[in-house]
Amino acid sequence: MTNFKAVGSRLLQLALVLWAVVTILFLMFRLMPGNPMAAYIDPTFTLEQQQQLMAQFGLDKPLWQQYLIYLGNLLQGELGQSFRYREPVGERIWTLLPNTLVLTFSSLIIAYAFGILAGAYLAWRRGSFIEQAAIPAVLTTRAMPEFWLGMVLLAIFSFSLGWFPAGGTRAPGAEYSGFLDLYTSRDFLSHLILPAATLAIYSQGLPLLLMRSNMLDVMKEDFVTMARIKGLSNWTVVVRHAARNALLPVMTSFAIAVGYQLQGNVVVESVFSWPGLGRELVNAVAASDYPLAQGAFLMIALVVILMNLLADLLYAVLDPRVSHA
């Protein structure tokens, strides 16, 4: 019963946070200076034609009425009509979201695989020259701006060496029958390497340092000392005993990292012209496309909220002490 109450409480908090995000997004874009339809109104339009265009998108109504209509549409799964593309925002988002998710998860899998292994190794080699050199290097990569790191990789591996494409998800003129056909092609993978590497290099610092810190704590525990007394090899002690127990906080941090990685995608997708949700968000804000910008922001915020909820639930499942605390 306690577990059900805890889950119910978290779901209620999620709903309240989501409502707050929706409200802030609505007000933020509506209160921005300028006419959102300025870029779409032809100079030859009469005043009556301009008013008709404003009425078509519901911008002639009072702000409170626009808000209620927006909430009602959201409850029905309607995100509105894009000013720029003249198509439903939901269709546009669902077209771009798979590209963003593939980039996000591929980069995080690389970052966490490397971070976990390297963190465990550095904890085992604590005080060695390798650890003393690696920690500053990791902190340096974490401090690098993502856009700068992306441009460096572009300059070296695309413009200078010509090993990888400079941007996009496919070669010009390439046609594919669907997402699966595209994502399993060598063409797509060659376009994915540089943006995924940029995000992975930036993101690997968190799992690496977290794993190293957890390993150092776990290796002081009595059961690790007992394993050493039994004469077990260093490999067995580190992998089977210390690393397995140090993984819990690292694995739960993965769920949170997914949400934050989506925010980093906004910059990286723009640098690599990656047709994803982040790049579309930047373009929508620049073009004052309120519905599309709101929809993109809302989707990113929803993923962040859900990933935080997943992290809480996952931690409670993997460590029963949390759910009974």
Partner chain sequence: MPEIAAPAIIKPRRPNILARMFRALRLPVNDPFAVAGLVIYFVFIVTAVFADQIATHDPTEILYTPSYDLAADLRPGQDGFLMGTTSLGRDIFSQLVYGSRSALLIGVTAAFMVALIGSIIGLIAGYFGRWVDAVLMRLADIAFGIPFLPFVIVLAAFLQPSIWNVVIAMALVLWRDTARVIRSQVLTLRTRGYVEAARVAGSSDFKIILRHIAPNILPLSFLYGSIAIGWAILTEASISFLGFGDPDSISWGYMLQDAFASQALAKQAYYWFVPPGICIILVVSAGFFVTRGYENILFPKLNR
Second form
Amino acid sequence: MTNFKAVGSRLLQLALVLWAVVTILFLMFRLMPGNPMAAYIDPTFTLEQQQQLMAQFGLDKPLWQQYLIYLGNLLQGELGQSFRYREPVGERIWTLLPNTLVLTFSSLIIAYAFGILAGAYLAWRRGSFIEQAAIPAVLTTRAMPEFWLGMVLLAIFSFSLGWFPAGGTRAPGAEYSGFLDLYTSRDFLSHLILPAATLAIYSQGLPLLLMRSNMLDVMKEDFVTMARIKGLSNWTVVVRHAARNALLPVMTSFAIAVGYQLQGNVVVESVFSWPGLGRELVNAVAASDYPLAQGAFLMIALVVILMNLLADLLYAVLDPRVSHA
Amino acid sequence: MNIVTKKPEVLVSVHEARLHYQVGGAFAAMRGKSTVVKAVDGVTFDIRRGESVGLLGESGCGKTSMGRLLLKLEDTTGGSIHFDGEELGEVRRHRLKKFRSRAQLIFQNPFDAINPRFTIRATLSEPLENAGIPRSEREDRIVKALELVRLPEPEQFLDRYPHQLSGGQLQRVVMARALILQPEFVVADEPVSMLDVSVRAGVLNVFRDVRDRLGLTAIYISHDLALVRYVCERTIVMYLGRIMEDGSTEDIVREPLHPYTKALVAAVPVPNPDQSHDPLPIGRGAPDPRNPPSGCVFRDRCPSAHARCASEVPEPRPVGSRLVACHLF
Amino acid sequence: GDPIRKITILSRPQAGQQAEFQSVQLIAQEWRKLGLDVEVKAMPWEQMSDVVWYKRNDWDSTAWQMVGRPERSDPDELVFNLFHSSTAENGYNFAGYLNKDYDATAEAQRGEIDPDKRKALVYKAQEILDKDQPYMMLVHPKSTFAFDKTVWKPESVVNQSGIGIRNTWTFLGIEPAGAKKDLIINSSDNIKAINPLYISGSVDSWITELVWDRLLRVGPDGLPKPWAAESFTWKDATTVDVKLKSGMKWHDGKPVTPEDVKFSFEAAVGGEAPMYKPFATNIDSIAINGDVVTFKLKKPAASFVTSSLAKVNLIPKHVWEPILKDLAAKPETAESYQEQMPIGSGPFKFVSWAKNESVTLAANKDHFNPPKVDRWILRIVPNAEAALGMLRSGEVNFMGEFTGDPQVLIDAAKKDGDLEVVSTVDMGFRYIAFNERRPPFNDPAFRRALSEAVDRQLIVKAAYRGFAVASNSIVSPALEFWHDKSVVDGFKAGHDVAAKTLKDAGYTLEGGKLHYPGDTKEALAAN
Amino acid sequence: MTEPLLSVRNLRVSYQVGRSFVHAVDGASFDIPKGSITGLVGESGCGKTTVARALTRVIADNAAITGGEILFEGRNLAKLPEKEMNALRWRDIAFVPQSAMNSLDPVYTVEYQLGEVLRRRGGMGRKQARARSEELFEMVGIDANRLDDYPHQFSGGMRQRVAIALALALDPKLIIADEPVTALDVIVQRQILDQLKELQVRLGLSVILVTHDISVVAYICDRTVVMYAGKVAESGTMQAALTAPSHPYTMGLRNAFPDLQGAASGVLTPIEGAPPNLANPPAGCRFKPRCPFALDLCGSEPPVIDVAPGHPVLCHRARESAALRIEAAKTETWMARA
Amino acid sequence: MPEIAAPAIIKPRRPNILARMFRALRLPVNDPFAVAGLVIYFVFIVTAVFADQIATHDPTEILYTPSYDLAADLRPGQDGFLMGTTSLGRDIFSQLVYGSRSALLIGVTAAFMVALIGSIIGLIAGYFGRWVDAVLMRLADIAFGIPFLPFVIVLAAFLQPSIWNVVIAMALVLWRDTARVIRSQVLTLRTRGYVEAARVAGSSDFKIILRHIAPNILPLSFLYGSIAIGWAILTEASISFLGFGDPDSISWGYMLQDAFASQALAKQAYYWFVPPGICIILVVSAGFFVTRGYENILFPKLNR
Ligand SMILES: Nc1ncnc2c1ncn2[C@@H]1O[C@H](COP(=O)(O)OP(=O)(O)OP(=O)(O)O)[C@@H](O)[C@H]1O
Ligand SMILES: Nc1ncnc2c1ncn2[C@@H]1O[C@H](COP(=O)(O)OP(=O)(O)OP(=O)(O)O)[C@@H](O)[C@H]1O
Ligand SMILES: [Mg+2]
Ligand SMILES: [Mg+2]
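Show the form predicted together with the partner chain, please, because up to now only the form predicted alone has appeared in this conversation.
Let's see the whole complex now, leading with the same chain.
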């Protein structure tokens, strides 16, 4: 049936993208100069030790064999062993991913909540002084290097004023029984605020500008004019009709933004010593820890790809024109 | 007309032509929506040299698609179309170039059909350039073509941009472009529907006039029977990609046979306050090209549909001098 | 002869290695004054070490460093492994230094148990190196640490020579000044593993040293002292008797037995702990007699006490025996095994480890040397800026590592008032290694000239901002006993000195470019 | 004659474009009697939509009513405070837009949109609103169980019916329909027009039907208002205006339309030229440049002349209309001009 | 035969190439912010071009004070160093000036690559459709699946650290956005009457693309190009900050990294870490302003 074919082709496409990313990754890391053994060079480092390590990580096999093993392992959800940590990469990533996701989502939710409201407000106040001044200001926030903003916030609110801790996710020595326990604690919240604010300040521009321009577009639509001719109150016109319609693409952009944010986290996590996937990736790359870097990269790519798909789906679900086709 | 007598009488021959579009993405498919639109679905007719044929039908019935097939702007997904004895599917490369100068299209929307960045001169030069007409001759031919479509003082338009012309003038330029290479065959796709009523008549008159003077074979596409009647002696009525009725325009206007044609004729409003207000002999609803009914595609709206209509596709049958695709005949 | 080709110096990029990068820039600047064409190539450590270590014919000179570790308080590791000809092919002698006289000296000091005789041999080694200049020794940096003196009593902090105040002795002895009893220390590097059979990194070793006991520990003075051992005695040149302290318990409550000690040393050579293997390969056999463990060595080794007995962690047999058995069948080694709850017998017990963030240890009150702090908490703080900020805000109260500009730390302490900063000359050192396989670096005179070209005070001041001492010996002045002071004092440097050395060796300056002596041809193309 | 329901007097509406003004409606006057369908015809851009929208006072951001009166049941809508105007919208004057697709909110079901008007403007409860919605759907001939569908699930014709149902929701006195059938196929167009007529008669509504197609006007309207370049050229009963047009422009329009019932050999005659630019209209009669009967005196502002009671014509030569009609029937008359 | 005067034919005015190019680019000169953006661009371009003349020192030279001490950590104005010196004794003002060179070099080349590659792929995919489109768009999907910043990091580690890594990575990955937008634009352009008309008139595909389609997407390419400028500069800064930057060329990102590594924050050396940040913000937001001006021209109905 054609519909199965179409769904199948969408999934096939997803699989293709995944496979391509995985392969590009493999090649990039394997062809990368620099030797993973570099980390062990020490006056007591012997040839025998070297060979044992190479064998342990399968680096002594030809490239194509390594590739097949790598693909095979991936299919079984095996990401391999980290060179440095001598620990399964998957395990390490799973412990770090929640931190990254919490940071990403909390900052994006703040950014979107603010951006949507402010965007709608600016659209409503079109042509006013506030709007004239706000747009360049918003653009400027998007022009700031995130790490620079992070450092400035750190310098002000942590080092100078001492309001918030400078990094990490918890007070030293604080013990929590699990993620949930940690994430719901005040302690965690106070650590989350600065990095989340940095990311939020940077990312609010997108929903804000999008919401605003959508609102302006929608306000020109016939159905908004009709709503006014119907004698509906201003509030009903603006909120129920204009904002509701303008919101659609903004919501779908959220999924895409998650993907983007995740990539950008790399920098902010480094500034705020946030134990997340991004920072791990940077460390792993710097240390030629292929399996770990590969795993972290793959995880980020996976989220990006899934979020792209989710954006499609979200659009299909939220827009009755598609969902009720 | 009848400039050359040796050539065969039929210029265009369409046999069981089909054009199926693949539409809708994965999401439509997930909901079990059919993904094929049969814009043209098994259409057969011939056009003789010098004949003007009106292609009539509701929006979405496949008129434009048919026109595009005839000009090889789209390749058939089934059946065949012969132009002057040559199968269009086989026409390629330099022969395509030749074909392009023999068969031309007059566009529906003049505001869209001319590149806004091009002057009228540049617009009209393009086909000449492609046909390898030397630069020195071009200017002359451009002016002649503009005179042909009755644009007074053509020179004053040459260096203007499209937005500096009125709709009526632009549509004449579009016609001039179509005619500048002296084609034998012209497809006019609703050439006046975008124009204001007051200037439509002028463009139609030019079309009629030029066609007669050059002895063109023409297809005139429209959903307005009154307009078709004004320019064509023969009319083909289409519905959901199929031919319903094919015959002389006067016959069709006077005495429509197919139930669909009947409704079509009855529905045309006339600028006369005393016209009848009889209810239309047709059911409500609109054709859905994605899910046409089985058998006769018109049966769900047909007042005289019967059991056979659901099971059997009516083939066009000669009724008098006409062809009608209906089980009633 | 031919003009000398363009020579390159490899260096790590400025990020994180500011002083090294700056030194190399200065050195290049000075070498150019000799008429050399010098290029500085900065690359990350992985790439640089790949070239230096695995492509031994492909480079001219490289900046390098040796860090201080307690077990390097015994000079053997450096004296032997760095320059002995046996390590030139694929060991640490990547510079390719070959000198029979030196080889003999290095071997001799290794077998000499008598400290004074051995000292003479180590001095001799230092003099040979001074003459040959296989390395252009730059400085012994000063490590700078700080702690909050409102939290910790300054007099309870131990300054271990060549290491600094961040050392096991400090952690064991530091006393709270007030109610705060958690020692919170920072590190910029991640913890890779908490594993007694894996030497995974310097920060990791801070933890292993606290969680696991060793028979001996290197004392604050750099000399080994009994720890888990009650005492030890050399029976002869190849036999040592070690008496185990009584009453010790593993963190799970089981007693520590001589069997455990024997198991620990056997595990080190068993193949599942490749990194520890070099420290125990010299052991021929281990015998148990009551609470005395007797080590029989294959060859006499003076450094055995420091680099083996004070190096190998004591691990519980009942925990590790099944694990090692299990691993024997797998490609992985014990290095990739991470205990959920590491069990040692040391003065601190493992509590928790939040990946990339912190490690928490709690004091083992049952230990024979119980610490005075309640908990020892390590926080990962990747940048110096944040580390300093945390120290000032109290989020960290002991700066265990400071990668930034020490002057900033001192200034901050001055302003803050609560901080005490301590700088210590490191036992490690920074140097430029010359590739002796490649002319003109095979010529000791040329090497000497290059080395002489740079006044070390320039490096100390301009690159290390004064936080280093000039060096001409691989043995740090921090190791007072072994350090040959005359080697350093006798070294004269400056542009004129270098120019003269070159001239004496026959090198010529033509058109501002330095040429080989005599009719030597340039054998290598510049790269 | 009874008092008209709506009386537009000298209405002016202008758009601001940059620094200049487009006087889209420039002194239009006409009456809408109770219980009639009035056709508002004219070429594209002559200001039909502008007039229609001005009656609801929901006009573009850059537009303003700059003069005239809109008398509706004795009240001048042009001056009414916004609050009162809003109260009057939809309850008294409803609107059927040209493109029902774009004027229905795509993210709500049709029922929601009907209910919104019924509840918020009509003060009905939920149940009541549902009942009324079903009733309305029945009136316009759509199955009530399609109330829960979204606008895009309807075909063009049905959407137009939904729009009519929406307009009928609060029993308005006047419905303004702006080209409600232009985008539709002939068959559907005819069906909708029939429906509209039927409802108008049944409910005794007044309707203003904006269109550029005189055939449509001829088909269902009682009266017609012909606009040209922002002004009303002529207005009167259907019969008077179409069978015996008095303004040369109306005469020209008649000639330009093909007639399916007419003789097959008839020739269509265009009005050459294009309507004037409203930002800078010619002085005097605006039709003068295209008019075959133009005289020098047409350079001055034409008077409004009542050729018959309730049949005002904006033309200097209105009194000669009988003679002009004969001339206008000839094709040569119009060709000469070109 | 008597001569008949030919009607006066008005020759088309052929505006010169430069004027035509400018018109094709349709610079947004009516929007005050866009103009401000253009002015900022202008100033930085001039600075970059004349960096040699403007800078007072070699930006990488280790400087000494008149007393032959290292000229490190000098405050602005001290010893004649306009904006002070770094911890390594290098002149901050000169670094800033040379930084504009890297910024513009990276920005402009990245913009050029992204716009060029994206436009060509978009054009080809959109115009030819079918399998060509399918293949190219699958490639774009793959590019969309690659997280950009991590990719740059890996690439920077893979290649020698160099400012060009950012450009290469952008060329390898970021063409996707441009390509998609251009493709969809081409898809609509392709159905425009005049494109169809050109086909009917017998024009070749190449000619149609060149004459009828490319001029219409040029401003869009330019728009994406100007977005890419900002991206490139920000990315370079991030990469430098993470320590994967080019140690041999002075860029603002490098300066920031240098400042942070040398603890300019703790030293309160605002004169060191604020100016590069501001320069980045200025140039990047200038790009945004110009971009917005463009959007207003390209999509006037939005009236953003
Ligand atoms: N490129 C296309 N892809 C998919 N479907 C198409 C395409 N072009 C036309 N169709 C569909 O094919 C059918 C016939 O379209 P066509 O344009 O030929 O109709 P038409 O009779 O010319 O209509 P109109 O009077 O509105 O111009 C319609 O249902 C239309 O939606
Ligand atoms: N928002 C606007 N801004 C500026 N000018 C406008 C605006 N809306 C309409 N106009 C101009 O006002 C004039 C009248 O427009 P209007 O829409 O009322 O004409 P219409 O008779 O309804 O035309 P159509 O038959 O095309 O719908 C036209 O010249 C038009 O260009
Ligand atoms: Mg069509
Ligand atoms: Mg209108």
